[in-house]
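As a starting point, one isolated chain is supplied in structure tokens, in the form predicted alone.
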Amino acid sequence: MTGAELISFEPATGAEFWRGVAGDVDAEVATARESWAEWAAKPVTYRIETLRRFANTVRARHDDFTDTIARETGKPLWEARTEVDSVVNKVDISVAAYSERTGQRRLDAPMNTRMALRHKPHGVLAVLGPYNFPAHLPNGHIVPALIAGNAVIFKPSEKTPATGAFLVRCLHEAGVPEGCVRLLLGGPEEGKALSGHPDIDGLLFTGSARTGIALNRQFAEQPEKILALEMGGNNPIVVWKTPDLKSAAVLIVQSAFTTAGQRCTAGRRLIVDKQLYEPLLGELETLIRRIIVDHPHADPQPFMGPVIDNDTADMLTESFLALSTRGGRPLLHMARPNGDLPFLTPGLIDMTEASDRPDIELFGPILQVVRTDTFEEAIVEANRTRYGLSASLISQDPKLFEQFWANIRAGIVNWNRPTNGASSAAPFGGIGWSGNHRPSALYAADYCAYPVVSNEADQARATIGVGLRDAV
């Protein structure tokens, strides 16, 4: 409801961190609609220089931005710092992507004519951001949208509004017109009103598959509007024919438990050769027990902070129990070291003999393990999902990677690397329930502008050489 109070709490302490007031969707859309044409009329060099000033503004406020993200999400300081770095780096990447993907081109044409390819902005784009990367992920939509000449209405997650406000403040301080980047605070009600507003020209979304599928249905009767969906994953890690089990364990931990498992690219399912199972699980359990789970500013720095809130922690704890009741065999139980706060220790569960392996994205530090007899069975198991975002093979056999790459269904296919940590300098997206074929990162430029082809000549010269009667 417009005017309702919005309060953000620190997951690691439970303390109130920030409060604000939910915005007026109609007013924000109207302001952006009034402002975008003037911004779009500016030369692209002007827009690019403005965004470069934004990068410098974020650099100057790096420590404050890092602290805001760490406190509001519970991320360790080291990880919040890398998120701010990504916000800065996104500008240069987006400038290069604009030129490479949507720049002007001259095409071959008949004599005395020209064929030109240019791109136009859509107009007013809504951006819905998630809580796990509350600055980096929406920024990955906002920067290329602004460079292309769009105005943006950004609604951050109701769980991380302070980070969203910080990001927009930096954009305004850098000289992006206030009318061209609007901050819409609010919860699901404001999100629904924004996505369904008749005066937006498109929606750029990062979040859960459930919400993304609802948006896809909503936009099905609006083909004139661009919709880019970046959703989740039930991502597999396959381990086969590798002698270095210590390194394999590190890659698995990085995949499954970075950001407390709150990444769309996090490894959710470990599929392993049954002959490697015992020694690999021994290394993995030893490493997991060494993981420090603590608040963002702790010394020594933790590997993991809390999940976003107690409701999420409760859901994940219940999910781990539900996997056990379906025949899963807990290897490391998920624990709540502080019952009043959403800290969780990593959970590891063997689902090989389970009667049912639910194809859902458990957005937290839970890793399911499945043993298989053959590599072909491992690929079948890896593909047993409606999602298709990220997959990784840990193996010393190049031929196995060739087979894995050819047969796995995912938009990101890694070899001896974690499932997460994708580069912004490459396309980022998946298939199935992981997206709608609108990859972001380098390819975000593709959905921020549309191509216009022109056949041009300086003078109008034309004849018809067939099909006419003789002149009278």
Given for the second form:
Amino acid sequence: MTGAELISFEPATGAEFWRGVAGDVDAEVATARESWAEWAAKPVTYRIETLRRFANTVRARHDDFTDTIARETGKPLWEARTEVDSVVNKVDISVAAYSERTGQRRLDAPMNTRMALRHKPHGVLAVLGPYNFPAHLPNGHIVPALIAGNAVIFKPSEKTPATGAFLVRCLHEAGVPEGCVRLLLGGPEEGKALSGHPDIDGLLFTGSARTGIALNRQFAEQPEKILALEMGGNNPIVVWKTPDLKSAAVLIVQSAFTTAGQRCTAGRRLIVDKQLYEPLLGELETLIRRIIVDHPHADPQPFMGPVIDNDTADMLTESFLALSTRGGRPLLHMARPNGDLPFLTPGLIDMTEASDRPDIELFGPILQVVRTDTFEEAIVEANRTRYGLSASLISQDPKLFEQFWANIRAGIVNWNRPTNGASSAAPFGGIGWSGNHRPSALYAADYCAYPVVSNEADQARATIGVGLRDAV
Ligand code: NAD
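What would the structure be for the form predicted together with nicotinamide-adenine-dinucleotide, rather than the form predicted alone?
Full complex below, order starting with the chain above.
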């Protein structure tokens, strides 16, 4: 059966970048299922060695991989390079996480018996990836899943199939059996068919809350399957009692506009002490005007590239307008320098007087600002979201950070650091609509294997001490 044609375009030029054909879900699941048992039966040391070779393969192809990501997503070369670094580093982190969180252990047991804790892989896991980190994020599921002994069917975003194909090619070249990691090309239709397939044992998802909630519904009657959801955020940055407003402006720009705002951890809402509002916004606007928005390969290197495609740019432009019709006061308009391409300059809008502030993730370079009178109000405002991924406080007062940490609802709570740039060596996840309490990164090991406890003795020697009549 031949699937529909799939084409990806370079956002920065509009040129066709890659062309392929959507995959056959049944065939990919059947292949993975057939191949899984042999991979699972290999010693973990063998699987780790294979994945270390994968890290070396990616290292050797670093430049090509960087170029593919930069072209297909539009992100600047320097940033695509850091994404490839994360793909490499994920292997060592996953090896350590596997033994730390899901290794084998002896537990205390009564005399002459043993209790062992071991972990088993789930079987065949589906991985659905987003477009904004098309290599690093799916890789963050795939590597720990393979180390634990699962087979994987990976469907990259329909917007970044070439990056997905590159990643899978590196895995195969490194010696991961072709049957154990399958590339499934396609869009939401293939995603639905894969997530609903009876022969998968679970789904590891990174993407929007909208899709994640649909998947949660789809899995509602299958409690036997593992479902890990990494979803979006509507993340606050609170600025209170800080003398260095230049640094505050840098942290805000890094939070809101890195990757053209296309990060799940991007700072979306700036909540600021009304006393600091004027000077801070002055610094911020000056810095934002200096941001270079350009082609990923441009010289000088841009701070940010375009957003992923024209539809997304249109949606963001309309959303910015919609915020102003609700009473938002634009401070910096989001410009579209070339109407045919999805480049956007950062938009800044004061929503303090707005009739309502919609709690939606605007996945692009838009920062909303709210002034408050007290720090308590700032925290209430920061928590006014169904999401709960990341949050930052910029302040020199440790007491305020204590109060912020205790009251803010998020899985990542930072102090004088951006909302984004999370380390793969720590757990990564949030609450509310940001996920389903299956954090990724360091804790990915947890959802890639399940614990099996065994009570063991060398011989079947047993007596019953009470409750028996004398033997006749
Ligand atoms: P998306 O939800 O549109 O798509 C993600 C994947 O799901 C794609 O592979 C897509 O083809 C597939 N898909 C879409 N609809 C589907 C359906 N009904 N059934 C099955 N599969 C379906 O997300 P996106 O636009 O590619 O990525 C951006 C989103 O991802 C943002 O919301 C962002 O916050 C989120 N994100 C979260 C994290 C995290 O770790 N928490 C990281 C990066 C991105």
